[in-house]
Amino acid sequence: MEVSITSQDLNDWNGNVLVIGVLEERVNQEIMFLDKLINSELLKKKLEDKSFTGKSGQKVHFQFNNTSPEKIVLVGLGRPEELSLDSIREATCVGVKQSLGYSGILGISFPWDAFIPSSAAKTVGEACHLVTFKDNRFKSDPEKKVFPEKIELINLNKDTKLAINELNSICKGVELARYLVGAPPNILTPSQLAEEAINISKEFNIRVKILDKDQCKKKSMGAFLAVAKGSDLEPKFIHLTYSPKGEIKKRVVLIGKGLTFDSGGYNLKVGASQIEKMKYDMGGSAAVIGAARSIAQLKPSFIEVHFLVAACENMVNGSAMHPGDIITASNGKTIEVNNTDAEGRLTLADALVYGCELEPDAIIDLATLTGACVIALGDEIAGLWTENQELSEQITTAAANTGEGIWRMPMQNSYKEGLKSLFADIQNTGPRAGGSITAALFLKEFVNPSIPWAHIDIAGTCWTEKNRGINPPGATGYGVRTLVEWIYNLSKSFEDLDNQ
């Protein structure tokens, strides 16, 4: 699917299905442009019994022989005063699928100047895309459905040309993650994430660093390694680096969990812990390397981006790991594992300390860690968990400019009495109450105190059963957006200071 821009009005424009998004209380002057098409006492009527008065989530359509547009679609906008960049997301989401079953081009009007142009822009261009994913890899006779090849958003400037050429990029690296956490366990195993990683490193010429089990055990990987033991399937310590030409102002490094099928280990999770659908608890990973696709296509300056994803299976045999085992991570901390079900933390514990000693300015982890945080948030917002302002408020600006909910939760500090041990430094999780805090609590034991550190709880966030806005069901690729967009913004305020 092609997007771009044209400047022609909606007077001149020819195409096959128009969308157009109406304010509540400017419906009248916002289709004047009809009468061109279809008697103004019919339209009107036609509205009426639709009872339609520009209404956020609002829509109707109508249909032309012998004409162009073939279809036009109106899609309400809500009240002025409230709209926003979801209003228009949204709005594009139903649009674009009210275009089902028709080929050619599909144009787009909203109020643009309501907003940043190219943010706007953006954001619909985004919602094209996304909203018409399916995977059917797995199919036999896959489900063939016809959208528009091309989208062209009307009635904008040049201006917003460069926001609409980061489209694609952005969008393949969704499309990547969504396609890793979509695949069975028996297809993305370690081995497969890892050719995943390398694959972009070839594509677009960035480093790429793959650790077998032998190299991680030199590095004193014990935690990583102690989950790994149960499987069948060699672990892979995963480590890209996009450099940028030029001088590099910062360095950072994103986290991704890793865990290719959780079984549980011997705390195997049964009844209502859905195990089938355990191949997506490497969403975190699956976000990380998505976005390494995105930036390294994307070249952002003055930012150094490390990727990193510890990838392994929690599996049962004779050599898993016990509830009881004393396992020691990378930095010497010993840890009593009291559920080998809480086993993220503990790849994700090497991978924090591995991360720290590349000396970044900051450090963000993504993973699907609890299902505390899915009781608290929902499957729409992810936890956030930082005790540094600055990169709190840079992560929930980028998230909240990409859509993809998030929320800062408390980091209780008391509640690490919990994670208490009788026979180690630490043991794995904690009582039943704020369990989400404890899991950001544990890993926070193996950042450097002086790296600002986010931890990203995605794992109500990164899938979906439902239809939901420009996530059809299944893998949602959460992460990418909010990761690219903070990226994005930190290269953007170096740039502002140089052309100072």
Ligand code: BES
Given for the second form:
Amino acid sequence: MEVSITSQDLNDWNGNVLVIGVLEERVNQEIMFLDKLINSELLKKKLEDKSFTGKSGQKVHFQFNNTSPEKIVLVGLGRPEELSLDSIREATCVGVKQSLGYSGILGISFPWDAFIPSSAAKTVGEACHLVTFKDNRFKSDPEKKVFPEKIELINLNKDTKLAINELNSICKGVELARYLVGAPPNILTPSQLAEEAINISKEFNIRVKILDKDQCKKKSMGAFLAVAKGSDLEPKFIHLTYSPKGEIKKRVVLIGKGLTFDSGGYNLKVGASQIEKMKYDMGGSAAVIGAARSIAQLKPSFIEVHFLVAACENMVNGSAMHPGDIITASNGKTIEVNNTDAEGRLTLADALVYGCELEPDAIIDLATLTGACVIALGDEIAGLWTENQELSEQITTAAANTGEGIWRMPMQNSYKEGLKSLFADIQNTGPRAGGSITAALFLKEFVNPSIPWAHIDIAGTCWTEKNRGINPPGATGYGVRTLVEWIYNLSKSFEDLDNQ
Ligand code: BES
Ligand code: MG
Ligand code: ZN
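Form predicted alone already given; the form predicted together with this ligand follows:
To see the whole picture, the full complex is given below, headed by that same chain.
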């Protein structure tokens, strides 16, 4: 699928399926316009019969014989004063699904002028790519779904061309993340995840370093290695670096939880804990590696980005962690493992220490960390923990622009009481109540307090059972777009300064 823009007027457009966004109070204008386009009095009548009012989520379509377009879809955009990027994202999903079964060219016409046209074009183009995504890798005879090969955003001028290039790179990153999360744990092993990072490094010429078990031992990563002990598969610590050409104004670190499978260890996942879904416990690393692909291709100026993943499996065998083990992380802190299923935070502890040693200006980690976060916020909203107001605002703005749900949660320092251990410096699990907050507080123990840091719990958002907006059932690729947007915004803030 290729998204492009055309400055052509709607009346002159020649393609196969035409999607037109209609505002609630502008239906009559659109009817007149359509009448001109199809040149048929009948159409007007038909449209009136269908009582289409342009309410958000409404749709109506018309099929014609031997005409161009062959099908016209009207999609309601809701009330003009409520028009947002979210409304055109949703309307795109509705419209594109209506083009199923058609090949050729799909045209989309929205009231671009109500937005910064390039943002609107980017939003719509992204939605086109992401809503038609299908992971057919593991089917021997996949059901073929035909969608138009080309999508044209109608009546946009050339200034938006740049946004179109950007969105293709961003979607490639999201798709990579979806493929990584969707791959089963017998295929996507820690070594395979490292291979994916190596592939990006080769394709886009960025630096990669993979630390094996012995190298991690040398760095005293006792928490990460303790989790990996119960698996036959070797852990891998992945470090990709994007360095821009020219001056570096900021260095940032992105860390993703990379459990290619989480059985729970000896605190085995039983009952309704969905052990069979735990291939998606590397959703954080998928977001980070997906973002690495996008950033490496987009090459933003001024920002150096480090992508870190401590990849392993949480399994059971004779050398696996025991519940009750006391282990030592790379910053020297001792941890009593009172629950082996709280393994993600152990791997992240050593990754955070490593990240801080790079002396960055900011760190963000993404992790499918707690079931408690899913209970609190459901599967459309990720939890955000940070004590840095500026970073919080930057991340919330980036997420809002991309339509990825996020909500800031409290870093309730008094709950640290729940992590007190009789024997070690800290234990890895607190009480059930407020479980996603104690998880964030545990991570905080491994972050240099002078470095702005944010933790995003994506346990709910990295996967969807339902077909939801731009997300078909399965892996969502959550986080890639927000991370790329965040880095882009940082980069642009320096460009703007440069131009002053
Ligand atoms: N990977 C899980 C968290 C998870 C749960 C992700 C559900 C996606 C959906 C994590 O390693 C885990 O097991 N967390 C435990 C922590 C508990 C033992 C304190 C949890 O949330 O139950
Ligand atoms: Mg677990
Ligand atoms: Zn886990």
